[in-house]
Structures are given as C-alpha cells and as structure tokens.
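Given next, in structure tokens, is a single chain: the form predicted on its own.
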Amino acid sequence: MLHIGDFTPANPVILAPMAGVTDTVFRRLAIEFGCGMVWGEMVSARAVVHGNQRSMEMLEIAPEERPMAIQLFGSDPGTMAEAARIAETFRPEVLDINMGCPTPKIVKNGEGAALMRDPNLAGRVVEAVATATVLPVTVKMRKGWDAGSVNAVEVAKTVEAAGAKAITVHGRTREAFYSGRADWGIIREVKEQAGIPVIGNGDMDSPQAAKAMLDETGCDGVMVGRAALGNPWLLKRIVHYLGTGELLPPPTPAERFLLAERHLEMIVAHKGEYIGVREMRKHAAWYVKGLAGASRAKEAINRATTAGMMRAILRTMAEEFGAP
C-alpha cells in the first residue's frame, strides 16, 4: 500500500506529470479509468509568485481529478516556499517539486533536472518547502544529471532528510531524455536506502511492465506517463492486473475514436472551440497511432478548424470500425 504522509492512494498507479498534456481534461479522465492518483502539468513557482493568470488557472483542481499533486519547479528556496503557501489554497492532496524536467528552459535557470547537480540546494528547497506547508512534499527526479553523475540515491537521501515524504524516480539520466530504456536498478537501489515510499517511473508501457517494476524493485507505486497518451485504457489495464492477475483486452479501435470525440467536447467545453480544436490534434493523432487508416485520420484531423469538422472525421472512423 502507497502512504505518501497521511494520504492513501486507492492504488499504487499513478498519472505522470506531462507538460502540455496533463491538463484537468486529461486528468479527469484519467482518474475515469481508475488511476489512483493524478499529477498535475509542472508550474513556475515564481510565475505563481508573481500572480501569473495561466499559472494559477493551472493551479485549480475540480473534483473529479481528485486525488491530486500540484507540481512546483523553480531552485530559489523562499520563492518556492511562498509559492508552496499559494499552491496550499487549492487544497491539493499533494505538493511535489520537480526535479527531473529535463527541458533546456527549465535546466538553464537551475531549475528542473539541474537541481540533481546541486544535492545540497536540492535539500535546501525541499526544507523551505516543507516548512511552508502542511501538505506531504514529495520529489520527482531522475536518475541523474548523466552516465557519469547517477547521484539519485544521495539526491533521496539529502530530500529525505529535509522533509520529503515520498520520492519518484524516473531511471533515465537528464543526458538521455527519453530515449533508450529506463534503468530499473537504480529505482531499486534508491528504494532500498530510503526510509519513505519510492514510486517507480520510466517504460511503464503495459500492465506486465507495472507488475514487473513493483517485482523486481520494490518500490511502492508506479508512474505512468507517455504511454498513456491517447491510451487512457492502460491505467484501467494496469489496477486491474495488479489486484486480480487478470489481462483486460486493450480498447477497440472504434472505442478509440469514440473516445476521442469525447475528449474532444471537453476539451472544447473547457478552453473554447479556438483553442480547444488545436489542442485536441495532438490528442487526436495519440488515440489513432497504429491504427489502419490513421495516416489518412491524422492528415484531416490536422485540417480541422471547428469541433463539427474534427467531430466529425473521428465519429466517420469510429463508424468505419464498426461503432454504432
């Protein structure tokens, strides 16, 4: 069971944070198929300082994403404690600092995944954080700067010690991005030197994966992130396995475009018909990646303008695969 502070998941799987994807619609229906827990997109601590209006939108949570973590990024300790107080108010479940974007943006500023080259500072902002605030602090971080500086498990022990009470760990170094596969070892090695919950994440691309982690490193809970993308079915296929030991099939092709229309009209419902159409192609190419056809769905999605016009390419290729 996964105890981060006083706060108990449901279940051990866990939305990652995505930037540009992990927004309230994407959240919501993420916990519709029974994660456990959602993450919300990274926000700048000193943007929420500063009162920023895209920043503290980002900030709110309707009940329907519960349970959820707000995530701060910044390396100044008193501006992501004064950030921490704000983020309070929206009352998340959980307040986690990211240090494991590994975006040159974030990293140029210290910020993100450079905190990971810096132990000391590390320590210093999850201990002004934790002081500010009432919620359990956790930290999302890699597994290290580069091949030649895997320092996670001095990184978990340095946050551990200043107030962290739980500790994700991406087993990719900021150097390797995305690419290659995800080290599990060192997800096992922080686990077993660290006296909090570990949460694994890196590769958790199948229910068979999910289990395998929790085996073979011992840690307390997995974090799904990019194979979720246009495949929510997987976090329901995951809790599922994980309690019964039972493989539920993957969703059909035409409960894919279906869901898409679906996501479509949240989407649109929630940011206006402008934005919410351009969002949606990104989401749209997701849910249709190696489908028959999807070349030919993603080439018109990418010409819509109006809901009706993308509404009405997914609900023809939903019907082509045989929907009602």
Ligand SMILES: Cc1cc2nc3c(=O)[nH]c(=O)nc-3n(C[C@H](O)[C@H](O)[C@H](O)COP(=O)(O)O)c2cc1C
Second form
Amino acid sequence: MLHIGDFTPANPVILAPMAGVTDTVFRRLAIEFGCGMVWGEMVSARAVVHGNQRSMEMLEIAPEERPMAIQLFGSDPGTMAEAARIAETFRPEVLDINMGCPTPKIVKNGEGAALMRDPNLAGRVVEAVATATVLPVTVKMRKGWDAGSVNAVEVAKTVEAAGAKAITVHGRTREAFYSGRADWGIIREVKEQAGIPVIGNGDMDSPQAAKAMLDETGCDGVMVGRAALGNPWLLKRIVHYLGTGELLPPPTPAERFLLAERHLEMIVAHKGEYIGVREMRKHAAWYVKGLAGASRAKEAINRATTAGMMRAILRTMAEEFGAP
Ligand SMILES: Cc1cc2nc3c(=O)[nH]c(=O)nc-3n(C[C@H](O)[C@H](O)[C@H](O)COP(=O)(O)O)c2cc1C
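Structure of the form predicted together with the ligand, please, following the form predicted on its own?
Next comes the full complex, and the chain you just saw is listed first.
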C-alpha cells in the first residue's frame, strides 16, 4: 500500500508526468485504464505566481483525472511557496516538486535536476512549500547530476527532513537524460535509507517489469512513463498482474486503432480541431507503433489536416484489422 501523507491511492501504479504528452486527455485515459493516480505535467512556479493563463489552465483538474498530483518546478523558495498556495486552491491530492528535469532551458536557471547539485537549496525549497500548504508534498528526483555526483540518498534524506511525504526516484542521472538503462539499484538504496515511501521510476515496460521493480528495490509504488504512450492498457495490465499474478493479453491492433480514434475525439473536444489534430499525430504514431502497416498509417495520419481525415484513416485501419 502506497501512502503519500494522508492520501492512499487505490493501487500503487502511477502515470509519470510527461510535459507535452500527459495532458488532461491522456490523464483521463490513464485513470480510465485503472492506474492509482496520475501526475500532471510540470508547471513553472514563476509563471503561476504571475498568473500566466496557460500555466493556470495546467493546474485545472477534472473529476475524471483524479487522483492527481500537480508538479511545480522552480528554485526560489519564496516563489515556490507562493505557487504552492495557488496550486492548493485547485485541490490536487498531492503537490510534487520537480528535481529531475534535465533540459538545458530549465537547469540553466538552477531548476529541475539542477536542484540536486545544491541539496541545501533543495531542502529549503521543500521546507518552504511544505510550510505553505496542507497538501502532502513530494519530490521527483533523479539518481544525481552526473556519474561523478550520485547523491539521490543524500537529497532524499534532506527533503525528507524538510517535510517531503514521498519521493519518486528516476534511476538515471541528469547527464544520462533518457539514454541507457535506468539504475534500479539507486532506487533500492534510497528505499533502504529513507523513512518515507519511495516510488520507483524508469524503464517499466511490462507487468513483469513493474513487479520486478517492486521486488528488487522494495519501493512502495511504481511510476510508468514512456511505455504507457499509445498504450494505456499497460497500466491496467500492471495493476491486474500486481493484484492477481495473472497476465492480461495486450490489446489487439483493432483495439489500438479504435482507442486512437476515441483519443482523437477527446483531444479535439478539449483543444479544438486545429491543435487537436496536430497534437494527435504523435499520439497516433505511438498507438500504431510496431504494427504491420504502421509506417503507412503514420504517413497518412501526418498528412491529415482535419479531424474528419484522421478519423477516416484510423477507422479504415481498425476495420482492416477486423474491428466491427
Ligand atoms: C516527453 C517527456 C516529458 C517529460 N516531462 C516530465 C515532467 O514534466 N516532469 C517530470 O518530473 N518528469 C518528466 N519526464 C520524465 C518522466 O516522468 C520519467 O521520469 C522518465 O520518462 C523515466 O520513466 P520511463 O522510463 O518510464 O519513461 C518526462 C519524460 C518524457 C519522455
């Protein structure tokens, strides 16, 4: 059972935050497919404090995407505290602090993974946020900055002392970005040394991998990122396997195209046809990944400029694969 402060999700399987991907539509699908909770895309604390419209919209939480964590990024304790007070009014179940984002644009400001280079500041940020809100505050971090400065255990202890209620550890350094295999050993080390729950993250692409993560690291929850793209069934299959030991079959090709079609309808309903169709291209590519005819489908999808064109392609493909 994963407890994050007073909050206990129905199961320990969590959708990872992925900026530009795990928007409200994808989060709704993840909840529909049974995961215990979802994490929102990272939101700039500074932008929230300035009332930036797009950032404020990113804090909104529909009933269909709960339970959800809002994730803030920033490195100034005062700004983070102020943003936390604002985020709290949207009533997320959890408030998370990003200490893992590797992109140059973020780390050059001392934010994201750069906070791991300054554990003292990381602690002050957590303390300021935990004092500002009644929500359980958590931290999502990496293994360290680079191979020469692996300090996840130190940062975990620091943020725990500062009031964090759980920690997610992605078993890669900032230097590694998303390359190579995630190191689950560091997740075990953090679990052994921290007194708060630990959520393991990195490379879980099957129900068996999620079970292995829990068994090998002793972690309390699992957070699934890239492998869930175009494949929300994975979340359901993990939850089912962890609960029963039984492996549900993966989706059929027809099911994949049919869900892609529904995803299209949802994204167009939320973002309008112009943005929806363009954003759907990457999701559609993930839904068809690995299928016979995938590159033909992708080419056609990328040429589609209206929802009607894209719907027709997805429907035809679904029927080719035997959908009624
Ligand atoms: C496109 C993309 C966007 C991401 N955005 C965020 C983010 O906003 N906040 C965050 O903490 N991690 C972010 N991550 C990292 C993931 O949450 C996760 O830690 C990482 O992908 C490793 O898990 P995986 O191997 O299951 O994908 C992002 C990853 C990707 C691929």
